[in-house]
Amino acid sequence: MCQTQVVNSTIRVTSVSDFLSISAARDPQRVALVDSATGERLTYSELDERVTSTAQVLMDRGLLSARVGDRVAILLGNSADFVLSYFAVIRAGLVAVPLNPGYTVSELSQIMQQCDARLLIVDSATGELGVTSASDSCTVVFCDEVITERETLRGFLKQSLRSLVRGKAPSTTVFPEVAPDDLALLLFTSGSDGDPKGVMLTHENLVSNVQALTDLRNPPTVSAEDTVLAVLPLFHVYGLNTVLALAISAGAGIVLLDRFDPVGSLEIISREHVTTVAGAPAMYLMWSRVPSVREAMRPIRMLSSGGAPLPPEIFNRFEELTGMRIYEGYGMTETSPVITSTVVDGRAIAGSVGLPIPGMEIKIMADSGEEAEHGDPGEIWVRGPGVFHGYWPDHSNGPDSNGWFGTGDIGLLDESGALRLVDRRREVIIVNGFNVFPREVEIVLEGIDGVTEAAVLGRSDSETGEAVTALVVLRPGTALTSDEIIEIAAQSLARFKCPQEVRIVESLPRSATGKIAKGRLREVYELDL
């Protein structure tokens, strides 16, 4: 049932679910997953069998009857159920749409409508949110057993996914063959116009990025002897492909952690003998404040960071405390995600995000449209098998005819050819590694009764990298306070998108064409952002 081909004694992997089948065949009794919340432990053999059974249920015409290419949304935290659901969706030839459980009903409803999901998989923690967000044409199925008290909810199945799997007779279901360029994953990010955009990633995109990372051997990104901490959210491409799929491909053990707590996570690292950690800058900052961090990190052989630039002061401070350097990478959802990494040449240097991974090309383009002189900053363009095929549903705004995609980020190549980031995508605010497009927040603020206009910017934050700040103009006579505006906005925005600070101002500076002159906001209002 594994979708692989043997060519010249080597295995060609078609989808990420093949990584699981291969690892299960190679070392069936190796512990694949440890769910730190429930204590559940699954071997590779058990995980592979459950994925196969779940995929059969998803395809069964008498049960859920999903068809090849249908979108299946997954609204779950980091758990064994997420892993089972994701690989089962891929194995069944369906398209996975992971969703952020921190989103509001309005945010989820908009995404669910856009992707026209056939199924939505939830659990007892996310079920009510999911049922409320799903359209009438979407079937909601719980992956756990908590059912009876929620039977009045619309669209609710009277059986859970687990009970459906248990009640299904053994089957010899033949899973559909998928082509490398078939859609596998649809990830929604906030668009610059306020609407979510669906990034279309194919099987080839995902597989190629994992294989490029496994080719790095000095030091190896992951091996079968490693135990990997999976605390980055699996609904995000970084946690999903660079942590989960990469670890599965190597046959490593994976410890799932749904919430990051600096002290609790260090205890889990020690208890489970974790050897590899992929994190975000805020994690390393918080760990550096724990007195026992040096002792707790002794089992670790590999630390990496991504999702947002790692400030040199955090890099240096962590090395001072632990004696360990953090390998940093650069990527984006549209590139599956890794573009460069300091693991490529084994040189972890503060401020550097490294060389391109195998198969990936980068170039730095000046405003003139020509390649920038070596050492000069410009927009980063990328090309390679991990680059997406455009945005949902019509492949719009994807790579050009030569396969190049402009990231919008500004960088330069140093004397060794490694990439250094100079600036982020224009106007994007990065909170804990997640992109916040100001216009999305501005639309919500401007929808509040009494608010006439709003401008949103990012400010530096020692905990999250950046935080959202809003300047708001009120209609004359309106008595809204900053706290009230934040409270109302929180009803429509995920926590990381919601403004942490709102300043009420009389007016906003404008350009000659009448647009808000965001470049002048810091100067006019003396903002220390």
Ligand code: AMP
Contents of the next structure:
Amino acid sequence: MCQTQVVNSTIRVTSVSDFLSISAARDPQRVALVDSATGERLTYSELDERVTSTAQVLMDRGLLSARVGDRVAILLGNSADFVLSYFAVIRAGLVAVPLNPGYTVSELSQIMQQCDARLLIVDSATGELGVTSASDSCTVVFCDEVITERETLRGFLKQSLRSLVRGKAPSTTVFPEVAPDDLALLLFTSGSDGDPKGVMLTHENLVSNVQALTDLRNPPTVSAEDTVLAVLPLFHVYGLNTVLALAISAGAGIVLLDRFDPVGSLEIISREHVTTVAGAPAMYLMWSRVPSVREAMRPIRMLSSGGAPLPPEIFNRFEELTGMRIYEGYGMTETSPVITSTVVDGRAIAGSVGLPIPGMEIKIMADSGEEAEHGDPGEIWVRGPGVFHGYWPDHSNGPDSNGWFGTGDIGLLDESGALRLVDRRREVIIVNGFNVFPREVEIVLEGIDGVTEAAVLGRSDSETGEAVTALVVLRPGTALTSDEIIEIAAQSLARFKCPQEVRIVESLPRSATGKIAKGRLREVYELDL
Ligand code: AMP
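Just the form predicted on its own so far, so send over the form predicted in complex with adenosine monophosphate (AMP).
Starting with the chain above, the whole complex follows.
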């Protein structure tokens, strides 16, 4: 278990919000955030003070009055308001539940119901979606609108978090002490059975993963002199902990960008003198097609990728174009997230995801239940302070009694001990770094009137890594077309989960036990999958 670390004589690091206080004390005037959409710039001391005031408002009796351990859902894009809200929730001893603004009302309502959020923080872009998805017992707070009087929107209290913060007399609220083992973050991922699962991450999980990455020096992951591009979504653990919290702990500048556009993002890199980028494979693919990429990337000293396989063609092409190698990391939401990285020994090699970061151990398990011979593939198991505490709410299916957790990914160790990923045991499809569990999509398709059964598979895709493909069987006499099925599914599924292609088939192959034989689908239908 991680011990709370005393970093200087006054501030102990128990939560990620302590990183912010330390960086603000060290260099208060350093620009911490640049919100590329609004142009807003906040120094470390401004950010730290606003986080404290926002945390006070969240806890204030009579205003919102959340209590320690209450879940606060955040439905915001990559913005200064997201950063303020997240650190305020953590500072107040509450549990943050970041939500994907690309989700549909049905996806969000299910999660909101499961986590029983006391508060939901939205802005004018996500307000409608949030208000429609929240339950009656959840207060919805808008952060970006200046509203002088309380208004109601469909019966919900609509008030501006920023105006509440401004109107509040400064006080010396003492925030509740959190323990390293207290729950800090609940991140919902799709479950293999189709229902969302809340990954329970503690303060220790988050802090330890950031500290392990801070310790790497070959090259340094991030330093106070860096300006970091935060374009990966902050509702995902990679953007939240490995980009945002890591940059805050180093006291670096952070440029927030809500949507990736290859040309626009390169302009921002040049304009803001961005020096480090943590990206996903699809970003590097799109950048490699922009003729000015070499020139635009001039200020950059480090590039990294994670969340999905970085194809060697993209790695090599990017090196040819820019002279820079992309460092690759491997991890998952359940491990806060980083398990291995090529930054550990500084050897960025195509196809390798590197060595375990300090504190994380991995082992490769053969089907026999024994550890695999060195060099043989097997399931990757992981142990360390970043490993989660099971799924919400009852800590189910977490690490075993010795702290080991089976990732469901298949990998092998090369001669240098670095990990290479070869396959996935789980049926998950990874679209642009986002996980899609086929069952969730199948349930939606099977809920469409006229569809009797559906099987969902991943197809390789040069743009997004993989794409969702579905085979559906229709009730005799039903006249639905593939496009109509896709259109109906899109009402319930976020865009990345929605099938790109639907094939209508007569029947699906079955195993001896009557289950749909997924392994045989590809061969039976001669799909190019
Ligand atoms: P998530 O929980 O959304 O972060 O997804 C985690 C999954 O993404 C892992 O279990 C892997 O299957 C996959 N993944 C993460 N990083 C990589 C990588 N560098 N290469 C290949 N797959 C990856």
